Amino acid sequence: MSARNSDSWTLRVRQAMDRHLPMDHLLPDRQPYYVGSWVYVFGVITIAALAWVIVSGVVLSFFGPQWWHDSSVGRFFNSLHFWSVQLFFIFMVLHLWGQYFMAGWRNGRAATWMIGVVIFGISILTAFTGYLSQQNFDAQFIALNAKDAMNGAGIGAFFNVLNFGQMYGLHVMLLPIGVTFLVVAHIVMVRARGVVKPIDPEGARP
């Protein structure tokens, strides 16, 4: 039986990957000159900051609130997690706005752009649940002031900011997995379709 007529699903998946994401796109050895733009550098820094957020967050989740409040090593990892989140948001916003002004959704890349916007929205929710998971007076103050907003929006019964278990579970499991999955999808789509070309000045080409 020829490979073309094979019923092997693994072969079909491999052939689909070869068509949509060939290896020279996934791991290119050459890139156009405009990839050196700071806008794309901001995106890479965002990914690096996310890696530090995940690593420090995993360490914190293993040892718990008592450790990150009372231990010097725990406070170090807590600070590392906090500042990694700050860098993640700073460079993500720079990357997002840079792509907005570059019209990064052109030439069939609208889905890639929209995934980036969704990542930004979910990241805000992840950071919010992180503040509620600190187990200190800041977390209590934020939760008490946010509960009325959640109830006013009609989602207080499903998103209970006073429930530490729910907020902690969302922060360390569901939301980070969602952000990581979407970031990977975003990178794969960028690799598959390439980065968008700069907008040509009017009259630059015949």
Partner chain sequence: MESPATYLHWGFILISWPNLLVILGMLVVFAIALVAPFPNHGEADDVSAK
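Just the form predicted on its own so far, so send over the form predicted in complex with the partner chain.
The following holds one chain only.
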């Protein structure tokens, strides 16, 4: 690297990427022997479910509430969105159990674990605003009951669950962007360091 080129931020970023995230880490074709377990599949299924959530959500946002309530195709995509979310949460929790019991935060992976915790929290908020955006009696019931909790927590003034526009905007724009961005960061961090080693890889304790 010449002195002239070291001033280039693109060069510095590229070199940092080469150091921390080489392509054989980002798109590996081989994995450690201990990755041969179904427990490691939970995270991938969670990502697949998230992809379906996003695809079905984009379709729903194109056509709107009248369509997803009244037409058979709309109800199909509404159900696809709902059940993808159920699978997303179920497999996210199974992934959480697996990582908890293998202490996935070891050896410099604490930030990866914490980003996963934040994804879990934002996902709950996204699902909550989704329930409020259904445009049916269920959504009204949830909003009318939740408003007291929000006011009791002191956030009702700027997080108004009775305000459909606010809830829908958060649900289809800000919160999904947050979840997607953090999921990408989570995956990149996992790929940069690799999967955590088992606590007792040889199975031999003294």
